[in-house]
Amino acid sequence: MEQLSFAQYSLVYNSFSFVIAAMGAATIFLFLNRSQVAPPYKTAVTISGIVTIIALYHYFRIFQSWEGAYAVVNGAVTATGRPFNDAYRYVDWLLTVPLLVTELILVMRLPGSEGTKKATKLAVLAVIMILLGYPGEIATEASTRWLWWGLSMIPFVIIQYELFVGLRASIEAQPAAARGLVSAGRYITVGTWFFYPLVFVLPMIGLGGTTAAHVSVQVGYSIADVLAKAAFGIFIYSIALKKSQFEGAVAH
């Protein structure tokens, strides 16, 4: 167990409580205000309200686990030799990953059985890029962990080379007043994705030390976790409304 500074450790604990709230936060947003949106995006929403509260109770869980690791007494951190149980990330990850990409491809409304071909090949790969993934997270040396990283981030790099080039023709068909909002939910997926191999590699470049990794890691994941659930939930819900109100006045 790394020997921490009190104010790693806050770093760390801070971090965690601010995903709680985000991911809280977002999913009674999300719920409160899916009726705003018309039948066919409600499941779009849904899911990403399902994500942010997935999210939450593995971030709970994981911040629980923290607190059990480590003991604080006059400002000073010891380890207490119960293990920190970072495979809660990962699991939260196996169940939220494919829902994030299947949640763009449902608020995008793609016509016949397209979109579900479409989100059951995303959901698929997402599934394996992170299985590719965790035996190099919990590896301790650096040779597998970068043997592991290299496997998971080819599934990656089809995932958003789908994004980029498999739903343009999809995203120029959209409706004009959120084709913009579309596009940029590509762009903001990749943005915030790209965050999780940066961080899985600082304990490979040797950033500051073990401990200092140790730190860097979990706080790295916790604000790609914020942007790419909470953020990105947000954001379809705004897709939603946006094409809802379209669609409407285009009815009307």
Given for the second form:
Protein chains: 2
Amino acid sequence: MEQLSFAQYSLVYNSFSFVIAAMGAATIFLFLNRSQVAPPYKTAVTISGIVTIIALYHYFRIFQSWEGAYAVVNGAVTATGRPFNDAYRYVDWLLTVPLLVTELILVMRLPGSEGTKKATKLAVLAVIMILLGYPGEIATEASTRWLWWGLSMIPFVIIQYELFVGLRASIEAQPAAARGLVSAGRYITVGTWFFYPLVFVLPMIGLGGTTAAHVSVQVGYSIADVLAKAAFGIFIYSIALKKSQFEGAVAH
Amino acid sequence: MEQLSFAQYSLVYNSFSFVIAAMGAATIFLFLNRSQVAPPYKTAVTISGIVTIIALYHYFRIFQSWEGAYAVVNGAVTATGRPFNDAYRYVDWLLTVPLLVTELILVMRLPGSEGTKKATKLAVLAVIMILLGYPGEIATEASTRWLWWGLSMIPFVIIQYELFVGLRASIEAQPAAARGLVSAGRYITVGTWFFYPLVFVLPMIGLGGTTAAHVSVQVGYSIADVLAKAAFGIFIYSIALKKSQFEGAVAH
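For comparison with the form predicted on its own, provide the form predicted in complex with another copy of the chain.
And the full complex, kicking off with our chain again.
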């Protein structure tokens, strides 16, 4: 791999710092404003904040790992021999992605045990999806990356189908004031989640050499994580607030 | 002992980081959602969160100890001469295992002083069990490890018997809605606790050389701790929530 330029090194460095600030801000907002929603929605908001604080923890580690992997001397960037740890992202996703589907299902407040069943099913599929992605992520050969990408896309597509088609009836049952927001929640999930498989393929489509691809993957995942976790968490909070107001049981 | 490979080093490293994230997430969930259960169950949920925060603290130390025990230079792992500190686990268990049996007994809400008696008895047995395990854990000879393993299994079996047979009558007295969950709690305790004596014997059954055994023990205990503390704590919370809802006294 050709040498990382100082501009490339800084771009990744500053992206990670941006994610730390965004995740920290979202966590504080969600934990403090949890008091603004009615009791049935508090768990959805709690879990949204837990997702962003888990990401905050991992981005601290990712940032440190990036700093430790390169030495900057007189504007030249050289590898220190301590490899950048890609596993943090997958450990993060293993915990946060099942929680992300859970917060969406929880805020919908499905009747009886339907919510628990759907959340469990989607969470298990999410774990399988992430476990299948990891062997590809750490592989350097494009063919190996494609294989695991393809396998990982199977649960990915099933989850998206479940959210879109399987939850259609539940959308109809939402109060009119929140129906549009809850339905948008499915689109936002699909939209933000699609970033990940797209970022994953960047090194396989030869994006201007491997160093550029390496940088694009780090910056791409950083943007995807802020949208899918911090922005999505605030969005879940707005649904919870809307439904609380509608049900006339807002606790202040 | 043969040299640790970088893959083995990273597997343990990432497992420890995973446990830190999982314990932190469980702690925040339990402390925030403590507001969702009725007053008689708040202490059980508080203690569940204390167990995970004690584990969080110890895994920070364990992680640092692991980082300090090895140096990674150009992908090669060498021992620094500062030995990895096994004692953190036993100090952790000495505090958390008596609390784990207490949270299960508390959420059952036994009549009169029965709960205090049972919790005290089980907590004392748990402390004896852990104290008897430690001399074996730090021993390198298989025969010494077996001796202390065997001694430690005596209180282990008594605790399991007490949970299974001794608490049978109390299960019958639980509200119908929570009976299945409380009964499952005993199975989950037995299931997750069995991991520990099994992981302990890995180095004695010659699992592909001592380095592989060393790695398996660290990863095995990490998984066992997440199940027996974080997952178990969330489970205790669900029993508390179910019983609060049944008793119609949910405090918000």
